[in-house]
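Starting off, we have a lone chain in the form predicted alone, written out as structure tokens.
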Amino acid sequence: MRHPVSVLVENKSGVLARISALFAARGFNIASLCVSETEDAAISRMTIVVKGNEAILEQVTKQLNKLVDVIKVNDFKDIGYIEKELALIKINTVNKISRDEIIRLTGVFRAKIIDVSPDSVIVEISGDENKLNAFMKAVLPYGLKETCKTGVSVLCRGNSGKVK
């Protein structure tokens, strides 16, 4: 199972390295990582997707809460949340037929073509993991030249994830 974990941390150098070291020392694998400042420049939000069972999630949460720079940890186990990821995908377009089909698919998936060259297009798409994977599967026959994903971003619905 995959579990998104949101970690609010003090925005200072070395925090990411300490959290990465904690994961490495405990043998936890990070499936996805997204880090940015919050609305408060002194606080950063790290969204870490961890793969494993409930026991792994519990250990990750306990270990993160022990770190000095960690302000709050949300494991989203019992709270509603919104999850999104952004991907940039460069796709081969060797002829007009393939280009037209890719344009049609971007419309179906509510994606956006952001660059066009003679032999490829770059598509920007956002959504959950299932949507991104379905789009990549649909365009795979045309040939994926490059892909780049941002990592998952997650926010709690309502006030359940707000720092107090």
Given for the second form:
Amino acid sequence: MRHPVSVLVENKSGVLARISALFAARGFNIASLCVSETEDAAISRMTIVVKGNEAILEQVTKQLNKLVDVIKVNDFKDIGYIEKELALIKINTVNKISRDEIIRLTGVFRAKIIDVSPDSVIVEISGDENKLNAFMKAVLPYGLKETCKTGVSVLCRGNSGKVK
Amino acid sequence: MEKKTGAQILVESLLKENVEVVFGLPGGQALPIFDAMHGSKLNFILTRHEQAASHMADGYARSTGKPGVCIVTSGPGATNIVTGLATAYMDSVPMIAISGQVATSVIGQDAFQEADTIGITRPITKHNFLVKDVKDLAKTIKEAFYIATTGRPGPVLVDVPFDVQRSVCEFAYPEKVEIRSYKPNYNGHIGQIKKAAEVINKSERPVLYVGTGVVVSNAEDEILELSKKANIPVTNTLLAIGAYPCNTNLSLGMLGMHGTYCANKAVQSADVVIAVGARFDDRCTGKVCDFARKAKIIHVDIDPAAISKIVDVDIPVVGDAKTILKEMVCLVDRKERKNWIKTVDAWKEEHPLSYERNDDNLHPQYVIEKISELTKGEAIITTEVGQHQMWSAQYYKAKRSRLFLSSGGLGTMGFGYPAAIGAKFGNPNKEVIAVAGDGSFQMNMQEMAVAVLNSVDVKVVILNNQYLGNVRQWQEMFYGKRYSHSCLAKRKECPKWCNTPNRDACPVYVPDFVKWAESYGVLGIRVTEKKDVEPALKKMFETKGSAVIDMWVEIEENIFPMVPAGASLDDMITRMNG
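Take the protein just shown as the form predicted alone and give its structure as the form predicted in complex with the partner chain.
Once more the chain from above appears, this time first in line as the rest of the complex follows.
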């Protein structure tokens, strides 16, 4: 099972180390981790996708809450949320046929070609995990040169996750 | 406003926090702090090893309930307190450690005596701070004390670079502290308390399982009231020894690996276990899936993360034990539970704690019983870790909490003696006795200089069995009596492998603890016979100043009862071959 967890933390040096050290020390598994400043420069948001069962998720949220620099933890339990991830994918285009195929697939997945070289293209695609995986699978036969994913970003719908 | 250097601000801040005593050792990157102490009112105690300084601060804190403070230099000074911080963290002890650090301009350049103290101590402190700007120093110290002493207490480290100690700024110690990301919850949810009370009222075989949290929140009276009102037998963890009066009929004693037969039986047969400020440590639960199988678990704890971490909890109540118990007592029915008490009493009689009392051999348990008798359980006892620790836990009848100080979670050998010195600083009018094994005492015995030079009257009773006794016991029971590297008397001339220790045939033990004590100008007594135990202890108590008794106890004595590691509490071994 994978669970997204959104963590609002004090934007100070060493906080990321505290969080990652906690996961390592307690044996929790991270599927993805995405960190950035929020609209308030003093606060950062970390979106962590945790692998594990309900009991592990419960321990993860409790242990995170215990850290002094953690302001709020949201595990999106019973809350509607939006989940997005962006990927950059460099794909081999050895001949015109493969390039045409990739352009076609890009259209189907509502992705964008953002760079074209003689023997490769870079595609930008965003969406949830399923969509990204499906696209990767579709272009795999052409040969993936390099890929880069940002990690999952999550926001709850409406007002349910705001810091008071 | 008055301008001060960072070092002066630090010292002033400690005085503002009413710090009575600070333990530590100076060094290059902490010199401005030590210079600021010169001529100040701060009572600083120079130790011989930084590790000991951290344990002294810990012993002071455990015995008084006030935060203990130590100050060390950067690099090796800081790494030497790692064991002390980890010890305090595991046992929820409020402690402030201040370390010097190389100047901010050279951090990260592998400067002389530089270590990433924040990185090293991050997982073994409740929180830590690197102060990069002198303007943040006073506020940081205030926050450090606040974090260390509130919620579930723990050690907090403040790393202060050299240039920050020397920089100047205006000083005003903050009156209040407000950390938006740290707000411990003290009041238990009333709905949960009601649910817990209902379950207790319906139960026939409840057991209270009492841990350090009860001591931290001073909830001893409330536990007593609850247990008496509803007739609930009480078992305690190692760290909560004394939290419940051991002479009452509802007291079961300690549970777990070396707990009493009746305590383990009661927990395994209970229909409700009410854990208060205890964390289901594996030394208490034995095999987790078998722990209290028939029981609903109620867990009162201030740390939400302690709930369902190990054992699934049916009714969690998060908050301060005292506050919650006060409300719970009102909601719990007065009930006799005659059958249950009768069953528990029968277990007590079936297998009370016992050893061979009728022979003339010098059994270690006898020594502890005598100490308990002579001090009436009113002295502070500290222990190292090992067999002597368990015998002390079993046979020392502490009158109240904060009298039995021991490293429970981390199991730190070398803790007891410095902790005793720290405890004596906090309790100058109490008798303080460090009960030690001959192995663990050697880990920090250099601190006797601190006791002697400061006229700190700490008695040391060494239960000398010339072995790392607990290791030897496990080797005897689970490793085919292969005493691999656990004998402390073994010399080059000895047979390579030996499992037949015998004081008459074994080489002379070193060090000679009596001569060693005498070299510090301290009374040293060796006791090799049972009849001499009591006179020696009396002489020790009559002696002003420190004293050391080297008790040559039975070498192959074992601790019983015992639940082998990983086994269920049902599989208790009450004695050898039986």
